Amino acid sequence: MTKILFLDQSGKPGGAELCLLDIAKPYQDNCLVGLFAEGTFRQLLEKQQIPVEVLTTKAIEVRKESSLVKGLGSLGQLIPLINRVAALSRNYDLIYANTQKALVVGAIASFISRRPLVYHLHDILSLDHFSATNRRIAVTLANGAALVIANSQASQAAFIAAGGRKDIVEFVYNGFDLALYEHLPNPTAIKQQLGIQEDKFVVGHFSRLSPWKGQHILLEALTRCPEKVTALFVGDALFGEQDYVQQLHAQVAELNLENRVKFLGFRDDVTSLMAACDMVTHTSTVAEPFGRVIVEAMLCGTPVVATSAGGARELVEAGITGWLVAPGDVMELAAAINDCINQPEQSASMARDAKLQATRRFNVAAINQQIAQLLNKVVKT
């Protein structure tokens, strides 16, 4: 089996290292994930006995809309850890880097110890998520990998409209374990426990709390829908987005909806609360490159509302299998919550609809299948 070496920035578990989870575990008597950071992560890889190792603890200042001073600024850091993982990666057939930071040293370290670099996409390469400065290094650095694996369709098409190789990128959805989904809890008990009444109607949000997320768009819906519907946020700020959680709070006093909003933090049985509630939303305000939220809600069951943008676009068939709202749309969100509380009937249909697709589209089985083809194409040539 092919040897990997796999690379992610982060030690707190987003959605691009709940991907990394999933392919690296048929490799994990072959592999090493190589972490830039401790957390909760490193935890999660160890519970699956999938080997792991944080391999610096300085922290890599450069964020998506950092300039070229600031990113130039960078490299005398990433020197001894670029070093190490050169180092280890002649152990290994290929690099595997899963996030941009892990690919400026994932490319670098690629050219140093010869070994073919694969970068995993989980972004949509716009202005709108990176500075013009940041999206010129990741295409240039991506366009030297043997491979580029985007997680949609629309993370593929803004990589090849930023200059990226056409003749190296595929794109391939997110998996998902369907085991994890048959057996749900009873959604009452799941209530009971949160405190909240049986006839209320529960709209979640399940997503870091950020301004693009948008979950300031549904605490404004809230006020054009019945009062029996509660919000429930779960998610917390990851990179030092503390005003924003202030901003929604203060909002939240300013709506008067203390009693119908929730602020649970990071939760781990996210597929146990989601089949608690009524319907799922996802706001953000900017194109999401996959929307695993989505996925999941559908595998939970559950009625499902997204953005109309970006990957969700391929996800959400509008009318079959969910609601599609305009980014940012207040008035269409609300009426989205409402049509699923009126009409109850299409929704839950709506819904199975939604589960049967899931499961045929995002079995984790079938996508694994598809990325292990890729890499050995990769390391034959």
Second form
Amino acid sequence: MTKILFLDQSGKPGGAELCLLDIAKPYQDNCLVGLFAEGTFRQLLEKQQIPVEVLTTKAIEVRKESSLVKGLGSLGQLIPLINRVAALSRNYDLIYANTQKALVVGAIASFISRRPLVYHLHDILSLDHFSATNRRIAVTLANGAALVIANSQASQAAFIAAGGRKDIVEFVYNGFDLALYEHLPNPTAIKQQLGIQEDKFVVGHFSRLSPWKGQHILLEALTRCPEKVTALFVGDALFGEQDYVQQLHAQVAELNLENRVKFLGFRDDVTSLMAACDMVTHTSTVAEPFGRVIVEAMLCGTPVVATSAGGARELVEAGITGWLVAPGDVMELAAAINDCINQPEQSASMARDAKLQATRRFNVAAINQQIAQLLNKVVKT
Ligand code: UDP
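How about the form predicted together with ligand UDP, since we already have the form predicted on its own?
Whole complex next, starting from this chain.
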């Protein structure tokens, strides 16, 4: 079996990290996950018996959208980390960088140790998300990799459009453990636990609190929905977006929505919570690279509305497996929620089709096989 040194800059479990958990699992006897920060992600890996080490105690700026240039500016500070990774990688067949700063460290270490580099691209390298300089650096380094795995066709296309090599990039969707969705808890019991009356129509939003995830759009849409519509916001500000959190709370007060909104913070029981929702909303205001929450909602059999951009368009077929609305469009979002309320049978049937489709397309066993084949090719060449 291929021996892999995985690298991830984050100590916190965002979508890229949760995806890595599933990818690393089959390699648990033959891998190490090297992190650049302490945090709860380490505990999640340990819980799954995946070997993990925090490789640096130096605080590296790990905010996802923060400047790579700044990171490179302090390259000197990274030298001990790079040397550590280069030395460690000699015990492995390849280096697997899962985030952008992991790419910077992994690319240089791979050059030193002559181990092939694989880069899992979880981002859309567009100017909405990255500065031109960041993008150039990321693409240049990624072009030196043996393989780039893009998490959607949208991420793959943006990589190529930014100058990425066509011959090394493949798209592979995130996989999901279907067993987790077989026995879902009773929605009424979960609603009770949350102190929500049975007759409320619960709209869930599962995402870190960040302006581009668009929680403010859902708040605004609530004012155009019946009183019984209640919103659950699940997720935390993972990368220090405290201003936005305050802004959301101010908006709730301003719109008089105190009795219709709950913020639950970060939860590790997303599946149960989603199963208890009457609808899940995805409201990103710019293109989502993949959108794990959309697939999770589909697997729970909960109707889902997503914004029509990026990877989300590859997950939801409008009118067949869910709703697609224009990013940032409050009216369209409210219309989709009202549709779901007013046409319960049609909504339930779409959700059933969505579950079937998602079960077929995103089974982690099949996805992991796809990745294993790609990695085998890298090691053999
Ligand atoms: N998530 C979670 N707890 C929370 C909020 C989110 O476990 O409180 C998970 C969610 O279920 C999903 C991931 O975080 O698997 C977010 O991934 P997504 O692709 O939607 O967004 P990203 O964080 O990668 O931008």
